[in-house]
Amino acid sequence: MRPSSEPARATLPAEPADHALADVPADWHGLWAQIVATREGQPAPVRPRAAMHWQPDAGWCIQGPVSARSAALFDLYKPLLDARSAATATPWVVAQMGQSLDGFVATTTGDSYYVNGAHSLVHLHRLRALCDAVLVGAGTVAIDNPQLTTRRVYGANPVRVLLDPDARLDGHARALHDGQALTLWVCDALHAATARSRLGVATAAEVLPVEGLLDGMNGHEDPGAGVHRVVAALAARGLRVLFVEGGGVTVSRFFAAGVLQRLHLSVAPVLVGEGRRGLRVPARAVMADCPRPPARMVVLGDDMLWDLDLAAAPLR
């Protein structure tokens, strides 16, 4: 049975924008669609060239022809479509960071619109529609006051959360407000009077109470507890593959915690000089205690994208 906090089935845009960008091979489309179809349980709205199929060894698999641009960037996504299928309760988590080549996601005054280039930014809405629901901390909301849509691709819109622990957002955030999928304000239980209070009647948003988060997240009790605690409490309303999209200290958080199977690493060509850190992981004293997880490159338009194995090099 679907969780009722499941997203409605996809619609196809008119338009939609990854049709604009030059790379995408035309065969991509078609493979796109069956991707989210198989996503959400449903036929496929088109027939595409090359049709998906199951193997119990082997997960998702194309069968027939696809163009080399396709099939990569089918194999970059393919992991998430195997985990939906795998028959397993265990949560899957993967993560997304966008960064300058020196490591910034945004300058000193705030400003972040774009260090990534479109094709990353398109390739952010694809993994939003392949995942129940897109997580970010309160600092992203409050300072991007992001959509977490689907707008750019052919897909249902995830479950937003809006990882708060303290309650620190004032209540306006548009995610908690435009009704376009429901939203989930996930703050500490001792804070979730002032959540709520603050939330009013926003529709489709509600306050998701966690209990010990605080002590969780501020280092009282084992690292990571306070995020093994988020992904338990999202798993139990049935939103079981998680995309965390940022900023860099969650997405720092949920790596160091070892809750991440993928971790998604979009650089730029750009050189920010100083500003809001990336991806930051725990030091180590010598280079090799430091993990170097099976990873593989993905032209993005300008970008390069390192998708990052974790599952298969977890932190020691």
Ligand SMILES: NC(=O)c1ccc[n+]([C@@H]2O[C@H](COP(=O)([O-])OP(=O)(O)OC[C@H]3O[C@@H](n4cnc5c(N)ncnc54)[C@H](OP(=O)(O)O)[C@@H]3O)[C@@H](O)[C@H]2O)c1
Second form
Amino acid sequence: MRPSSEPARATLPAEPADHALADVPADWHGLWAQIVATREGQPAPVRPRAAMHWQPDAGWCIQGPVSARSAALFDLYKPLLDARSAATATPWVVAQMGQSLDGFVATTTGDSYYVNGAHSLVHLHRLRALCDAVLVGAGTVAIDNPQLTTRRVYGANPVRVLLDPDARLDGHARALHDGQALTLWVCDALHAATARSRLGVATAAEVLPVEGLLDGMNGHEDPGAGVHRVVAALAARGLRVLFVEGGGVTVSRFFAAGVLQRLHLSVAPVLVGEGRRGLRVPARAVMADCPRPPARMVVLGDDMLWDLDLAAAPLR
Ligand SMILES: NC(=O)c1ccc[n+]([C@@H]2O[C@H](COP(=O)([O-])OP(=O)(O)OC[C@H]3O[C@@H](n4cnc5c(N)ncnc54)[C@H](OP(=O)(O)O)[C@@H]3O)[C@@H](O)[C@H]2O)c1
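Cool, the form predicted on its own is there; where's the form predicted in complex with this ligand?
Time for the whole complex; same chain goes first.
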């Protein structure tokens, strides 16, 4: 059957894949199952010790006994949950980058397996499970050929979005053919016919043409216009809560366009020396002018996750 934009209901596994992680407390699985049920608008599949409830002025909260670690993880995902349940239909976008201590997301050859540890990978899959769609740039597709699924956690796969403005991908990417979820190959409308011809017919993917996508990226108008058009095209398909997973060029473009509400930078204790850069922001001459968004830290195994609240202090 052809995958649709609606995620399939997740089935609660007997043994969650993240059980093996040392820092996942026993009460997390009940809470996570409840979070996923909330995302799907379903009742929780297990009776939790701590129950989630919605408060109009505070969003999702938990009531009842909960371990400190589960409370910290809940706080990390709460902005996504609140965004899903918000009364407005405004798009909401979170991005991530897994980087080395010296600021690289891959080596010079593009190898990024793996920058971060297992805990950060599980976190990545949790973000996928909480969003309508996961987006990656064509560079990442060409090098990593990612599945973009939620196989490390309980939760349904999001719609997968491959951003390829001038349709340079060859059409053989795994996400375009494996049928694990709907995949949208986003390109400028000028290149839609090329993409469709490479895709063929028997596939669980669609080409999503975006009018003026290249105009919005080549400096002829606001450089953020292309990103805004992509976000609007996805919202028109009912895909509102978005997760930009990489690579560095794509995350930097979304950052520069000012559409990110949240940025998760997961810093691993590894030194790469030279390689592919992650986030790039406009340079400032004076330290006092450098953006310093509200941030909090969450330990993920050996990695340190920086959760930046860009909505609190919009940056351009
Ligand atoms: N550590 C992490 O968290 C993480 C996450 C994701 C990816 N990565 C790594 O990031 C690297 C890729 O990131 P990136 O910043 O280079 O790119 P990206 O953000 O994934 O994609 C955007 C880039 O793709 C280029 N592009 C378009 N079509 C292409 C094609 N067919 N083949 C190759 N490139 C194409 C675009 O060039 P134009 O603008 O010129 O069209 C643009 O520069 C990979 O090494 C990947 O392993 C790391």
